[in-house]
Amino acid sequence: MKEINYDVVVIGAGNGGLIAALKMAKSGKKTLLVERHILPGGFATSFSRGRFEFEASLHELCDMGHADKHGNLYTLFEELGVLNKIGFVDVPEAFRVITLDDHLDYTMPFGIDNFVNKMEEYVLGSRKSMETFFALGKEISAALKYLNVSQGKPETKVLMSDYPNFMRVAAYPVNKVLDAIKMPKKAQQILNTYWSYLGAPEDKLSFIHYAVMVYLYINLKAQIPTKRSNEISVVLAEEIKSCGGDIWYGREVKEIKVDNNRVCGVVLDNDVLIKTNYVISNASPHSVYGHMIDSKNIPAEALQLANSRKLSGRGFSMFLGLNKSKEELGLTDYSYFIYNSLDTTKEFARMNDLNNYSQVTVCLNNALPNCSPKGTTIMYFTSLYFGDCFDKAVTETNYFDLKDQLAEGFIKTFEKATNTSIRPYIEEIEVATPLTYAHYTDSPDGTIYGYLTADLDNMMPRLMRMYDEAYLNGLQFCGGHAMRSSGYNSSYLSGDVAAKLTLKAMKEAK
């Protein structure tokens, strides 16, 4: 068996893996990034059909911002030397939400003052509670930065003196806090539109998780890369190589070798042994513990945690290239949240039904007018399934018919909700199901949201534990199944955290 030595091996060139590998390479470590696909990015990629280039997954980044007011992702890209190599543009509005059951229709702007004023127009008497919500969001954002600086070991006195409201709300779900600040129910329902971005309803979703996400969105606006998320992935991959790191595409890690509770190497599918004491995995714990490590070498606590976690939403996406312009089609908004109702608990339950056609749909041309040929439009449809409703419905013989049935349902639902007609103008269509995502990314059951961030497995416990010693010495996780939960922002930042923890372990081992 051929043997090669590396300081660190990163498994998977998804968002977290790319950042982790770049951070390690920039720190002077001999770094190998192993990716089983022939391209970097994982979910962060694009593909072409006919004369259209489609974005595989990204809707927008909420923690980016601009030079005068920026977020953690801006800072991270700047530190890694890639910020000026990627073009970004703001999306025009926060969201438009439409309900099918009672025909409600609200459009909300970016900017805290603008958002609060618009909410007051929709819900008279909501201003004070909305201002309180954003003040909490600002304090939570600052508190989370302190937790990051303190590496999960904050001083209680500092938390109590500097972030008292953070301490008061940290243990509660969204609905409890919004009720406590006396926010009118209708305002709560509009505010909670983004719930599906985290994949948990308001009575199970941590308030600090939701509040900081909404605060970042509304305060910093939201951005998308001008050349799709693939632009970010390619730039990160090129920067890794320019810093001396290696990327091996079309290779898969077959085994992570462990000796005395310590990583000692990885074996690839071509039987090459990479000797290393440090592995950062963008692949999920389910994949690592289930396929890459001998069961006798997996710590009981690690296996117990992985088995106790629930998988979040399984992904369904549809990509349309239309041969009419957005003006001709009457598509005036960038993002359309279409639900049956604004009751998040009911909507979450409905996502266990394959015939539920609630969706988040994006008209990309409203942010990037030239993203498709003149006189055409690009649209992305995304929805989630929970439980095994898709698995129960699909067979080897009905798969393509089922895809057609689902596509038809989502298109009809969009047309009904927006009073537009798009079906006659479809030039290109592609449909991705949970099976598609499982095939291309090795995501368990095709989940696109990692582990469900709800109840006891919410943001706070994950953040407080992420700086603890790894169950297996030398093994860290990043990406959507890691400590910061799913989403582009979280995945990128998780790669940074995993690299920092690995560098710290390397220093302490000397």
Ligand SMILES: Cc1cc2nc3c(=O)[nH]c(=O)nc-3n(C[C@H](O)[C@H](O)[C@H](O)COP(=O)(O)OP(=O)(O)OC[C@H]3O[C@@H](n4cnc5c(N)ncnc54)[C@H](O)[C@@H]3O)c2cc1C
Second form
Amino acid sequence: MKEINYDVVVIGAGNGGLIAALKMAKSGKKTLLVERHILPGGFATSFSRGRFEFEASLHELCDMGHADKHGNLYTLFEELGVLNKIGFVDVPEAFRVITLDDHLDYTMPFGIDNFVNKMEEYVLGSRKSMETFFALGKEISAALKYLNVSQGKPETKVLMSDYPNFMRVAAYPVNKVLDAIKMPKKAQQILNTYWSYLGAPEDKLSFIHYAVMVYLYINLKAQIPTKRSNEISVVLAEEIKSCGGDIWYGREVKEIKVDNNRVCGVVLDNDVLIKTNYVISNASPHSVYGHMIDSKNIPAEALQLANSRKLSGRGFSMFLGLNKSKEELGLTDYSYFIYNSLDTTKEFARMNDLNNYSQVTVCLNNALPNCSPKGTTIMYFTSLYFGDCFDKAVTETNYFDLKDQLAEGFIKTFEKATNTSIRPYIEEIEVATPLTYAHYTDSPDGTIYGYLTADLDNMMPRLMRMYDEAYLNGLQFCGGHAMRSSGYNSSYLSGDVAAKLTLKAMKEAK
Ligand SMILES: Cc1cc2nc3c(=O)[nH]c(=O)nc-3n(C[C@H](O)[C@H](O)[C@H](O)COP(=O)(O)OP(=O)(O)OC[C@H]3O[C@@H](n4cnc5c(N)ncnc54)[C@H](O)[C@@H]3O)c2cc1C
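For comparison with the form predicted on its own, provide the form predicted together with the named molecule.
What follows is the whole complex; the chain from before opens it.
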């Protein structure tokens, strides 16, 4: 068996793996990034059909912002020297939410004052509670920064004195806190529109998780790269190489070698052994413990944690290239959240049903007018399935028919909700199912949001344990299945955390 030495091997070039590898390479470590696909990015990529280049996943970036007012992602990209190599534009409005059962239709703007004012127009008497909500969001954002700086070892005294409301709300789900601040029910329902971005309903989702996400979106606005998320992935990959790191595409890590509870190497699918004492995995714990490490070498606690976690929603997406302009089609908005109702608990339950066509749909031209040839439009639709409704419906012979049937349902639902006609103008169509996501990224069961962040496995315990020692010496995880949960900003930031922990362990080992 051929043997090669590296200081660190990063498994997978998704968002988390790219950042981790870049940080390690920039720190002067001999870094190898191994990616089973032939491209960097994982979900963060694009693909072409006919004359259209489709974004594969990104609707909008959270925690980014601009030079004058920015979030953690902006700071990270700046620190890593990639910020100015990527073009970004703002998404025009926060969201439009439409319900199918009772025909509600609300459009909300970015900017806290604008958002609060608009909500007051829709729900008289909501102003005070909305202001309280955003004040809480601001305090939570600051408290999370403190938790980050204190590397998971915050002083209780500081938390109590500087972030008292954070401490007060940290243990509760969204609905409990919104009730406690006396937000009118209708305002709660509109505010909770973004719930499907985290994939858990208001009675299971941690308030701090939801509040900080909404606060960051509304305060900093949301951005997208001008050339799809592929632009970010390619820039990060180029930067890794220019810092001396190696990237091997089309190669899969088959095994992580362990000796005496310490990582000692990885074996690739071509039987090459890479000797290393440090591995950062962008592949999920399910994959790593499921088929990369000999079961006798997996620490019992690590296995218990992975097994006790629930997988998040499994992805379904549809991509349309239309041969009419957005004006001709009457598509006035960027983000359409189309639900049966605004009851998040019921909507979550309905995601167990294949005939549920609730969706978050983007008209890309409303943020990037020239993203497709003149007189054409790009749209993409995303939905989630919980449970095994997709597996039950799919057989060895009906996969393509099933995709057609589901696509038809999502299109009809969109047309009905928005009173538009898109079907006659479809020039290109592509459909991605949980099988597509599992195939391209090896995500367990085709989940697109990592492990479900709900109930007791929520943001708070994950954050408190973020800087804990690894169960297996030399192994760290990053990405949507790691400590910060899923989403672009979280997966990028998790790569930074995993690299910092690895650098610390390397220093201590000297
Ligand atoms: C349709 C859709 C819409 C979304 N919209 C948004 C949005 O608007 N905003 C947002 O913030 N988030 C969004 N997300 C979520 C976001 O895309 C993910 O949370 C994020 O991209 C996950 O990144 P990751 O670091 O976990 O890497 P992944 O994308 O999971 O990549 C993991 C990589 O590891 C590689 N790999 C796995 N195993 C091995 C192995 N053994 N050897 C070598 N390589 C391996 C895979 O090939 C893959 O490239 C969306 C996702 C989807 C699918």
